[in-house]
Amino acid sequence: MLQETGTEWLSQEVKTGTTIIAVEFDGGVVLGSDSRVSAGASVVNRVMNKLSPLHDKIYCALSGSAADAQTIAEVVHYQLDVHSIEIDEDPQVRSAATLVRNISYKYKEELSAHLIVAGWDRRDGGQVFATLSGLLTRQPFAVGGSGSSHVYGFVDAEFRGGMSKEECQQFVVNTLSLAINRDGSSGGVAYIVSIDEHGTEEKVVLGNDLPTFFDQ
């Protein structure tokens, strides 16, 4: 006998996934990306960039529910502005990475979100924090999302300090590559940001360009 199909789905939890990821090098940070947005088993956009600006020099990587993780970083970029405005200066990395952690704790039983926070400032130079319900923590790299499961063990084999910024930007390139290859939530292009003293540089590889690390 057939089950009658009703209206259970619609308060069934949603499933999504992503891989994002932030590097420290000597002076600075890269971020990277992938651009899928998925919805349980359907893919509702290839080339959202999840790279999201704070500040002049600080970004946040997002994972989560698309909607909250972009609520919590439009909220946290209006408030550095006028943080900024008050003291009279660039905000420091960790002020904003302090305002995305007591956002995710206060609001911690609505949003389903996770975000790194990676920029450069004048004191501390290149910094990377994870922040994740209420947890705030300075990391020399931070990977998060559903593809970084397939990656962990790559990340802590290859990682190693003072890499360059060109190298840091391969080993997101490369991180990237093979979580998009394993997770079937994590596709499309790869976003790179890179950030120092001098500014912020963008950068998207396109699906075709990515590494493999396989026999052809």
Given for the second form:
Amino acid sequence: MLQETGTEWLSQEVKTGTTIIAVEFDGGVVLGSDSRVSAGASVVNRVMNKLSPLHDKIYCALSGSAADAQTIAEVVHYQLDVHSIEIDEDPQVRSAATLVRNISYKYKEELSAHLIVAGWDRRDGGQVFATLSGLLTRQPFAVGGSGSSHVYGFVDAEFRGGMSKEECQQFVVNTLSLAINRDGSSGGVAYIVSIDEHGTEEKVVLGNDLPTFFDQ
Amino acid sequence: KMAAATMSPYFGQQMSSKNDLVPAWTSQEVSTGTTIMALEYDGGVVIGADSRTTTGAYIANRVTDKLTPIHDRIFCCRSGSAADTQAIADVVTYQLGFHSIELDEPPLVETAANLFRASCYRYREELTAGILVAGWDRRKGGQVYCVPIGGMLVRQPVSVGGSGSSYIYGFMDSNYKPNMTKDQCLELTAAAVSLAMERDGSSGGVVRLASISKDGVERRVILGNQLPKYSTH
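For comparison with the form predicted alone, please write out the form predicted together with its partner chain.
Next comes the full complex, and the chain you just saw is listed first.
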């Protein structure tokens, strides 16, 4: 039998294995993530909220190396604070995404994190930006993390423009549930954040309340 | 070839892809990049595949047929190394044909699947082959058996394989229901393979479908412009 000392995870990098998703609807955005953080085969945190606020109505979803992603989010949170004081109004989602992109691009050799930035601002309404590897692109929806590969087919087939907020929330929960079922690095509970001009709403969907499928 | 002669390697130095006179794909293995899928329905099975074979970035065959007959009512879907899967399929076709003559009746799908597994497991270190075995027999009706890399064998109501399969697990989990009709299965397979082809660079071309039941085998092809369209950014 293989010798297992059980302490390999102490020396392995902590990754937010992850499935993250953000969807735009007319009037706002919905973000979703799972809650598993793994170090090798060990789950070091099963209830981590990977939806991190950058500002009142701008959130980002973290994936990749937990340390890198958290640090980028914290740095941009600070930079956005300063920026919003300077311009004396709420910052634009595009500004937040640009700040994230600038860090991701400049340090792309050292960092391995992918953040999806989504939020609502007065100028352009709900917006979702992907910043993978230091690019910046606005998309109707974005998925990321190791679990996302398993649900590309599903989101390509099921996404339609013009969904309501509730339909977006259901779409996000379904996508997370499917990805959690197939990806060993995603699991736990689903965190959902909905942002529109009236405010920001955070919700948790516990494991047993997630939608189930034919083989469960 | 003249250019190759003047660039002959010294001291066992390999002619690498840095040499622009010879394209990289000439030294890369032929792989059926692939998306393959097989589903059971009451009375038979439906199988589907894309049609792209790649050597590195070059598409060696854009109209490949990855749905290979092993016997009258048993097919296999091939993914992985084109050479390995063709060789294994040829061996199993011979073994199954011989066995069927000895038995004097049509072979079982489970037998065919076990023959694949025997070869894939014994030579697991040398082979790269992911195979779906699907067919109909009188004893158990429509069956799908999955023989992935490494040589495991498991029967599943629906199975996907190949590099493009990662992208459609979610779609398959949410859209497959037990007891679908043959036409629903065909539609689901065509949709799933199209979605995977859009996302996976190693899958593409046309969608080949086949349905196998006690009445025989029906094959069809869906060309590029007839594929279901999914409008995403």
